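Okay, so here's just one chain, in structure tokens, the form predicted on its own.
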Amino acid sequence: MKSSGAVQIRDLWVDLREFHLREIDLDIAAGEYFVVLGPTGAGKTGLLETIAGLYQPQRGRVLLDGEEITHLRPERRGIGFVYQAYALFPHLNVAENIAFGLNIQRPSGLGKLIRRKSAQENEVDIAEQVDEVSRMLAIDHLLHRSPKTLSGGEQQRVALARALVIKPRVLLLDEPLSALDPETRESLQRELARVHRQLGTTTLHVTHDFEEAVALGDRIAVVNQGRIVQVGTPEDIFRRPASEFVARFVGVRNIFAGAIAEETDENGTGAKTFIFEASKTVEDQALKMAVVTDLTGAVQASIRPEDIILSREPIHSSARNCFRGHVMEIADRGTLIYVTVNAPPDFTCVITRRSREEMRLREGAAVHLAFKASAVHIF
């Protein structure tokens, strides 16, 4: 059941009053699970609705498998759409909701094959397709139920089944997990990954949740204020953010301004050093850290909290960056603890609850932290 569905977007400009899109260029491969990530109001949903044909762009083109569909009517694009709010029809049961798209297609004509079928044969065919997709999503026992009697997770599965039953060339998902409780969200996230592996449908998934994007996406486009600011694999976005906005949005926390200098190390070889802007130690020496980069001059440096080792004792390791400081703040986030350490400057580290107990960590405690030169991302 592998389907085509390569999407190309060229210089797309869309004005939707409160939201707008500018200079959008994207290439999404057939069968790819592509995530559009960004904050509320960035224009993510507007992008999906423009691809679906619900809005016309002021400029630019949308192509599907090389065919321009910019001005094609929505029902002729072969696109399935699942909204955050499910949008199920309350007067139809689950089976009728799933079959809705198939029934809509019948009068518009699906070719000579369907026209030759009798009404009874068509009904049997639709029932078989509904049964197939409902079994795939494990909702076949709900077909007789009314949508209002279903849980949020069940409603979202029905909405997904309704979009998939028409065998779309592209599946659009608009924040499909955001209205669900954490346990249901995780379960449906696994379901989306499984269904994508099984069907291979090109999927565009909009979210503001970075963990969700990393778990599902083959690639991610980060959108801010109507523009794409970075496109890459989850590893690219997570480890190598292209700007301060992306770095903060994906939870880097440690972002510093400074400059790169080339110095000679103890072995007499050249090494790159990041010098913190406006930061000095008690000896009035500029604070530095070893980095790996090809850049020079004024830059920014970012370090993910989980890449920093925290200890009450001096750390003996291969890490080239070791600092001593004092705990300024301890923020309990349930399973994880975020610890702010002033070296200076302030570094945010993340540890487990057990580590905090073992170190007997408290505010004001003297600590040591260390991280590798390769853990520092320079941009």
Given for the second form:
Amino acid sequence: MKSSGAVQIRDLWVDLREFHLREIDLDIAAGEYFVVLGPTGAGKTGLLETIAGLYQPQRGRVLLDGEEITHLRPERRGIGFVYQAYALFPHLNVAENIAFGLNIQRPSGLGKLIRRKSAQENEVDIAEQVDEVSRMLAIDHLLHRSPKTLSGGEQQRVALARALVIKPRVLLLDEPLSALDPETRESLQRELARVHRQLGTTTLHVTHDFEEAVALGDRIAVVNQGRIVQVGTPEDIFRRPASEFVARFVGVRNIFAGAIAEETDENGTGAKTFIFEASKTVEDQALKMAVVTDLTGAVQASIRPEDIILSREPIHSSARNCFRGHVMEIADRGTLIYVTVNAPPDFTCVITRRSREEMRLREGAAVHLAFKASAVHIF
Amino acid sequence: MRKLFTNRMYVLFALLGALLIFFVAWPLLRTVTSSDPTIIWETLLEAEVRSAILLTLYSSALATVVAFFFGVPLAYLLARADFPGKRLIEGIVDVPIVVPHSAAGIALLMVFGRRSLLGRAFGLIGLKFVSAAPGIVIAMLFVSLSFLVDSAREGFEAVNPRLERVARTLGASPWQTFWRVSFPLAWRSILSGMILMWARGLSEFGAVVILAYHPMIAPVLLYERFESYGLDYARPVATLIILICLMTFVALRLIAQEDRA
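Could the form predicted in complex with the partner chain be shown next, to go alongside the form predicted on its own?
Next comes the full complex, and the chain you just saw is listed first.
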């Protein structure tokens, strides 16, 4: 473990033509892999550029290891930056790109003339560091190539090497995988995780891809329209989204509006029931489901598609909520198949290709749904 | 790229374009070929002709160097910074292109003339503009600096600002970022702007003739011979000027192109 820094952001406001940030508060622990997740245009890149010192905030403070760096010039911060589109220097070859930061730090001009020998030693030293980082990222065979001739994945490795070789206290990654094809993305994603384990550099990674965020992040902050809307572990955000925006953004499909009602059963124990708003007008009685929550009144409920059991036969299980309905739509997504069932309302569930074949599922088929009360997230 | 004769429209366009190219190339070719090589050689041996040509090349080069020192920083600001009146500045940079060059000469005379404030101030350090080489340089500078500034600005605009930002995070100061990233990446555009400016300076007549008839630059010498002795005496000088300009222009274009490869 070396050179890792804790980042604190206090009430940060930034206004620029391309983006704006509002009351950003973040605490990123030393050595943490922190992901900022949000849709395009949410101000994520601007947040990173402000932390790097490329923009001055209107208000608020940025602290690195407890020391205020809000007005420190970017070149003094020791913060590494990797852009989505690599931003490699096209007039330099790979080795020169990686060595850029080291060459800057080296004494130049007069100092170089006076201490000629130490300048030579410096050169050797730089070459060694470039070698070391490029071996770690498996790009040591590309050192003499021009960046133009490299694939996207290779270019991003070079950009990563260039940022890492200066041993930054914090590494900022701006959508580092978004420009890559799926295969390369996956391998580079593993690489990022490995490099982080190996070096322990505090990493702030910005993305719009939830799966990427879950795979890499110790914690995630969800950003929308320049504000942080939720901070938590991937599990927190996945299971307990704080708002409808977060739920939709992280891919929860079954989101319903309704109200919580308290009912007492024959044994006298109180149970919470969620009454679907949309079903109030449907047929004889309101559609409802058992839930576990402390909230009351008008709320939203969400159920992750993979928590719903789908069957052709009536389901006898411990699951408290059972519904009967018809298949409205079957969407084939390769390995997984999304099935929309109208109970009403519409539930989306996910099944494997194999269980679809076993159930001989067709549109219009009658099916049964079941899920646990605890699988319903109320917010 | 498509082949030239794939449809009728292309053929028509090619025909129209060919006429224009012909219009440029034919008179030049006619002038160059109609002079006897021995006469051209003799003309070149005339001291008056040689010094005029050298003065032309040298003055234009000097104007280009001056524009480089003042114009490249301006071009960078125009490409990168936002400030009130930026549009106005951009307009002023291009004004010399639309002002008649004899009028530009008069305007420069008003400011740099013997009795003007600036003229007297420079006179104190022994620099005089009217009927002197420095006058030729400022006349050329005035009418051709737009080419360098515009080309350099386009060059800087083409440099992705993120490259400069990455350089800053890697420890480079604004100066280091400029010299190691922005300038090398814009260099081709700056160089081609310098070539264009220099070539434009060589061919200047109107502004120069008003500030400094003497010492004579090549276009003024050509004009004088034509006026005093007629076409036959002017032609060898014209041929020489055209040949020299063409050769230097082609050579510099090749250098710039090599840089690109």
